[in-house]
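For reference, the chain that follows is the form predicted on its own, supplied as structure tokens.
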Amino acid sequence: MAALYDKFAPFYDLEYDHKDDDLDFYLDLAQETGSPVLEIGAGTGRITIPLAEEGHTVWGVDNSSQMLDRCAGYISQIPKKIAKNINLVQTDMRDFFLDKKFPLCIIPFRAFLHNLTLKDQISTLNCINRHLLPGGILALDLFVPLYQVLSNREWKDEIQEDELAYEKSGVSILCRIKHDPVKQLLNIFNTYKQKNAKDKTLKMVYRYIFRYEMELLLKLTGFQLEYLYGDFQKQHYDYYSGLSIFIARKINE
């Protein structure tokens, strides 16, 4: 898997350093669990810091070296006390090796859906399941694949400058997609429209995911689906909120 998000990097934050829905949910979950935590898709910090600043030890996991970099940019302006609790880790999801067990994996923001083919997934599993405790929770969130928008095969979306998290940044994006419905992919290109830049154009993919195809995957790499909530309230799932959030447990060797 290519470092995707390396040239996403410098527009990470701007898209979504105000996002904050989920974090409440993954810290009350760490709390609930207990330290270390292991989180898949660490990117630049959004979820890893707060979980330290929360007393939590934290092993950061992503294959984006630049994601990585800002991360740590910004652990670098937290008190000590709490930076010595972040370790970041760059690696491939699907297969690595760190020599800890941990209570807790979160995979958020969909970042799941990076994993392109079925092999990819099962893999992925699998070795989060290796680096549990027995009884670990695996928590992870998706977007609901609706009807109508994959009845769609190509389309688009802009997000103004003022909707963005930074004030006056002179940046504003174009997303066109286009929809492979044979492959499950979505092929997401983002334009940086830039007023005092060239434009930039980005391409990203996911795979996306139903219901019961993630039960049958977590099943098959040794997990026991716990709850699957439709928000990050903890509603019951319902398909058209457009969010599926799976808690998931180690079945004990």
Ligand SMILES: C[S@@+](CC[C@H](N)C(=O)[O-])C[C@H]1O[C@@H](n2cnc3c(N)ncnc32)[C@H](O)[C@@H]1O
Given for the second form:
Amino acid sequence: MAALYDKFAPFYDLEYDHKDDDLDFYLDLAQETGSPVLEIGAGTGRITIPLAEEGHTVWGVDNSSQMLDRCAGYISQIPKKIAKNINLVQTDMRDFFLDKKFPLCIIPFRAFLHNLTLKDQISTLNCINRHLLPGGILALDLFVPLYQVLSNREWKDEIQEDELAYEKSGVSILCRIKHDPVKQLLNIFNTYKQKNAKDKTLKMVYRYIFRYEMELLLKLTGFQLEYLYGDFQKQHYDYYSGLSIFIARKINE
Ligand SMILES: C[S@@+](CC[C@H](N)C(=O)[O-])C[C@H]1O[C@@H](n2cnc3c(N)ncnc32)[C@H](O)[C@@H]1O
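Next block: the form predicted together with the named molecule, after the form predicted on its own:
Whole complex next, starting from this chain.
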């Protein structure tokens, strides 16, 4: 079955290759905990490859073959002695088994919000918990669901060509967001307007999570919250920063 990101894969790096605000945060964390690192939603390797370049062994889990193919393409361009430390696994974050335990699991760039039900959220966290060593760390970042935004049922956003990662791509993006407050879902319809090809509209869904909801989820699945940050410079969470970054420790059985 096709995964959510399969169709986004051709556009993903154009949209996000220049995103690096979170990179040092995750690299520093891996430096503190040591390897191997389990990365959930590894995608095209934006964080995976720098982790390996810093000397870490990484297991990158993702359910999209198209995202992982791109990641493998980038890995083939780095020195073999670094590339051999990256293991890509095409599997679902809600239910996977790697015969391995990790001191650190990261879920960068709000990939956890692709769990659209409480059952999925809990399954993912339980599954990660089983893959952590006693006292292992889980780190994930989410966007903050801001009330002033959520008071709307529908809104639009535009990303111009010069805001994208590569110059002169001939692409701009129109994002239409339909908010489902009952299910806490943001249904996002991205229209990729392309100069040299037909426009393409793709649908993405996030289930947004409030601060104490995430704290409860962590508690329910055997984690103890250690830090809650509001940005990648480790400022305290203050709601208006737009980010909530959770660092939690596996509670030993
Ligand atoms: C926002 S992207 C993040 C990619 C990369 N970590 C980054 O920061 O650029 C989310 C990733 O999560 C993956 N993903 C979504 N749902 C998933 C699931 N149920 N199981 C595994 N991976 C999933 C997507 O395929 C996608 O690559």
